[in-house]
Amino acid sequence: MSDLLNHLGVDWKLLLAQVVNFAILAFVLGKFAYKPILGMLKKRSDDIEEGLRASEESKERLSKTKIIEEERILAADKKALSMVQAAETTAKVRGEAIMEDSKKKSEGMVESAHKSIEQERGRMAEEVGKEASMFVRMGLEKVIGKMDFNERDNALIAEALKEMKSASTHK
């Protein structure tokens, strides 16, 4: 064997020293470099997997949150729509009630105004009659003179007023 190695140009002592050196180097690297690097790589890989898992969980939560949000928005829209419809219905009913009340009030005011006008008209006719009676009396006094005509002319004045009233109501 030694001859074969010598024949191939290999020094077995040098080869043995290189093997020992390599074993020592492999042991040192394995003890102080390889295991820590593998540990760091394992930890990094675990961190990445944890990050990916957290990312997937976040995506799932986000999609669930979006679904819940959409459901809540739809529910809120439905609720708002029903509230608006209820408000419109209430407003319509109240508007109709207010219109009916206003109509009744205006009719009452118009009726009251008509009554007031009729009363005023009657009062004015009475005043006009009194004034006309006074003017007729004064006119008769001037025409007839200073005669006592109270009893005789009262019937004539009453007749004249009656004719004036009937003439004014026929207009």
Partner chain sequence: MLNIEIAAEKLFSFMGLPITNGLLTSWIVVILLVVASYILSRNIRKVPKMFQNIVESGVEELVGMMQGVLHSRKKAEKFFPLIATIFTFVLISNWLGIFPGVGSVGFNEVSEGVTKFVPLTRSAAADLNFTLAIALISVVMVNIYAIRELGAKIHFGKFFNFKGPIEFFVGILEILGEFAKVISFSFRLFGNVFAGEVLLIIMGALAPFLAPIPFLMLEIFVGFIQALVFSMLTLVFLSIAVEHEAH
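Form predicted alone done; form predicted together with its partner chain now:
Next up is only this chain, free of partner chains and other molecules.
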């Protein structure tokens, strides 16, 4: 057995040296290669998983946000429509009230204008009457002294009429 081992070159010292070689290699590779590489692979795998999870979450959140957004838009549309409708109704009511008010005001104004016209007309007629009588009196005063009674009366009347006519023409 010993001869066979010697013939094959087996030497316990060399065997031990090779064991030490392997131990050194296992230690160094474990520390500098396997640990960092396996750690990096795990970290990368975790990062990818985390990324995928985050992406899924984002997608879910986005779809939820879209739903909420659509719901809000719909609600806003409804609200806007109801506001517009309310505004229209209010505007209609207020328009009618304003129209009614304006109508009343304009009627009042027309009525007061009529009244003031009537008053003015009355005042003017009165003044015209006053002026006419004054002119008649003035004409009479001029003519009366010159004529006999009958002739004077006729002439006065004609004169008075003529004066009145001319007074009204001057006026």
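Throughout, rigid core stands for the largest set of C-alpha atoms superposing within 1.5 Å between the two forms. Small disclaimer: the values here were computed from a predicted structure and weren't measured. Residue numbers count along the first chain shown, from 1.
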{"item": "Core-aligned CA displacement of V28 at least 2 Å between the two forms", "value": "yes"}
{"item": "Core-aligned CA shift between the two forms for D11 (Å)", "value": "14.5"}
